[in-house]
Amino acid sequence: MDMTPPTHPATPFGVDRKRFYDTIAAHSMTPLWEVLHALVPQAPATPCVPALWKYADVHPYLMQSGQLITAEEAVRRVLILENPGLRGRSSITQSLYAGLQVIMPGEIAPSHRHTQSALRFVIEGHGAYTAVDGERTQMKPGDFIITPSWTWHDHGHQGRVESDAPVVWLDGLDIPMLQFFDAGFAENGHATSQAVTKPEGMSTHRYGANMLPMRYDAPFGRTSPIFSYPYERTREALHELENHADIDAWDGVKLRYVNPATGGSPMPTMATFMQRLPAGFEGKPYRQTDGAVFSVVEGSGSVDIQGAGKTWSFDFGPQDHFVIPSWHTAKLRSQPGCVLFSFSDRPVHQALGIHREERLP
C-alpha cells in the first residue's frame, strides 16, 4: 500500500488550499499555520554564523582606506565587520553593528549626533581623542568609551602627520535595532569640532568616585554619565581578582561595566564586559540568547562554537575580533592567558524578560 501523503491533501471541507492561499494573498494576508514553526521555533534560530576577523589580515585594508578617503569626506572612515550570514545588511548580528574605524594624524572626524548609542573600544595607537557633550577624553588602547544617544561627538588625532601612527578603534552600535523600530535619526554639526567647555576627566570626577552629586540629573538619560572607562583601571581589577578570587569555570574572571548611577548596563541597548582567561584556562561550554562580539586585548587563545549542527574553531590573538551568535554553544580556552573585551544586546533581552543562559557541564 502506498503510504506517501498526497501533495495537496484533501481538506475537511473540500477546499483547495493553494487556491485559497492565492486568493487571500490578493488581500495582503497569509496563513499562519504555514509559517508557524518558523515564526515560533523550538529553539532560537539565527541566520548569523560565527566568524573571526584576524587583525593581521584586516590591518592593511584599514591603512589603505586612510589613503583612499579623508575622515572629513567619509564622515566616519570605518570598515564594517559584516557577518557572513548577513551580507549586505551592515550587521554583525541581527541587532548589532560593528566596524573598525581609523583616524590618521592631524585629522578630525566631524561633529554629528544620532539616536543610535555607540561604544568605542580602542585597538591601537595614541594621540586621538573623542569629544562628547563639550568634554574630551584621550583614547588609549583598551579604553572603553561611550557616545550616548543624541549627543554631539567628534573624534580627532592630535599627532604629527610625519611621525605618528594612525589610531584604530572598534565601533559598536545598535543601528540594526533602531532600524527595526524605524527610530534612526542623525544630524550633522555646524562646526567640524564642537566647542570644548569642560576640562578633561570632569565626568569621572563627578560620577566615577563611587559618589554622585547631591542632585543627580542623569545628563545622558539611561546612559552612564561616565563616557570613558580607562583600561588601566580595568586591567588592575582583573589582575587582582585573578590572583585572589575564585576563577569561574566558564568565564575565567569576567566583569561587566556599569552605569554608576543605576548599577545597570552603561547603555540601555548594549552591555559591555572585560574578562581575563588565566594561563592554562580550559573553559566549560555555555550558550546565551544575546549574541556577543569579542575583541582580543592581550594574549591568545581559542574558541569552539557549535550551532545549527555545525562546529567552528577559531584561534585568536591580540587585536583579533570574533562573534558568537545567539544560542550557539561556546567554549573558551587559553594556554598563555588572555584578556577579552565583549559587547552584546543583553540589556534589551533583560528588559523584555526573554534573556536565557545555560552553563553546561
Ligand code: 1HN
The other form holds:
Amino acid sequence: MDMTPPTHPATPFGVDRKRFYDTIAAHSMTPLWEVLHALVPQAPATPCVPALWKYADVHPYLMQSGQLITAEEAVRRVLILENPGLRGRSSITQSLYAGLQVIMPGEIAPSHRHTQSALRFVIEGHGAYTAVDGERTQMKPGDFIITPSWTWHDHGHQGRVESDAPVVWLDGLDIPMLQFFDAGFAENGHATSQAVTKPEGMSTHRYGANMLPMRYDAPFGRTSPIFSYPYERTREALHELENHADIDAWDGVKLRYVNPATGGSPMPTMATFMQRLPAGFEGKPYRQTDGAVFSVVEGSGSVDIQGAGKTWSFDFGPQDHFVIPSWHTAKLRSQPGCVLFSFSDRPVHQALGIHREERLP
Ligand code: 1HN
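Counterpart to the form predicted alone, namely the form predicted together with this ligand:
Full assembly next; the chain just shown is listed first.
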C-alpha cells in the first residue's frame, strides 16, 4: 500500500488530486479549476511594470553602441527598451516593442521589409532620412514617421562624418503582437539602399493637405498614406489650442494622429498621440486598458502611477521615456509645461470591442 501522504486534500471519493493531475498531464491535459482565476481576472493583472528611461542614462550607451558595431552590420543599431517585468521578451508592454535607434553620419541601415508595422519618433540630430516605398523623408526632432507593414524601408545619414552628430529616434513596433499571432514575415532587399523613385514630399502633397486624390486607392491598405507628420505643424496646433481652447482636466491638450483617408489611427495596430500640459498642470487620474509608451519632447513634469497595490513616481525631462502599463492609474503633472508624444495598441482594443478607459475624479 502507498503510504505517501496526499499533497492535496483527498476528494470526497478518496482520489488524490495531484496524482490525478500528474496522470492527465501525460495526456497533455490540465484542470481548468486550478487556473481559472488567473485566466479570467476580475481586472487586468499585467506583468508589465511602470518604468522610466532617463535620456542622460541612456545616451552614453547609445553613443558607445556606435563604436561597437556599424549600422550595416547590425542591420538596425538599436538598444531595446525592455520592460523590467518582461525581460528577455524584447517588449515594452505585452503587445509592443520599443527601442532607440542610432545612425551615424555617412551610415546606411539596409533595405528590408516585414509584416510588423513601425513608427519612428525622432529624438535628436539632423541629416538622416528614412526611405519608404521609393520615397525619402527627412527626419527632424519631434517628427512622427511611419513604416507601413510589408513596405521596403532603409535609413541613411547624409551628414558629414567629421562634423555632424548621430541621429537618434524611437522605434515603436507591433512585434510582440505579430509574434502572438504567428504572422511575421520578412525579406532583405537586393540593394543596400532602395531606388528612389519619387521626389521627397510627394506623399505629403498628395495626401497631407486635407485633400485626397479623386479616385483614392489606399497605397498601404489600412495604414496611413502619409509617411511623415512633422513636429512643426503638431506643435503649432497644440500651442494655439493651449492658448485658445479648453484644457482637458486629465489630458491637458491632447490630439491623436490620424490616417486622413479613414479618420482612424495611422496604423491598424498602433495609435499615436501628442499632448501639451500647460504650465502648472495638475492632471486628474485615469486608467485605460491600452498600456502606453511616452517620449518627452519638450519641458518637464512628473507622473504618478498606481497599480497592483504599488505606487511609482517619475520625474521626466526632454528625451526621457516612460511606460504606463494597462489599467494602471496615471496622473500627469507639469510645473513649466511640457509636450509628450505617446503610442499604444488602442486600435486593436477598439477593433475587438474591449477598450476600456476610466477618467477618475
Ligand atoms: C526594424 O526594421 C527597424 O526598420 C527598427 O528601423 C527596429 C526591430 C525589430 C525588427 C525590425 C527599422 C526593428 C526592426
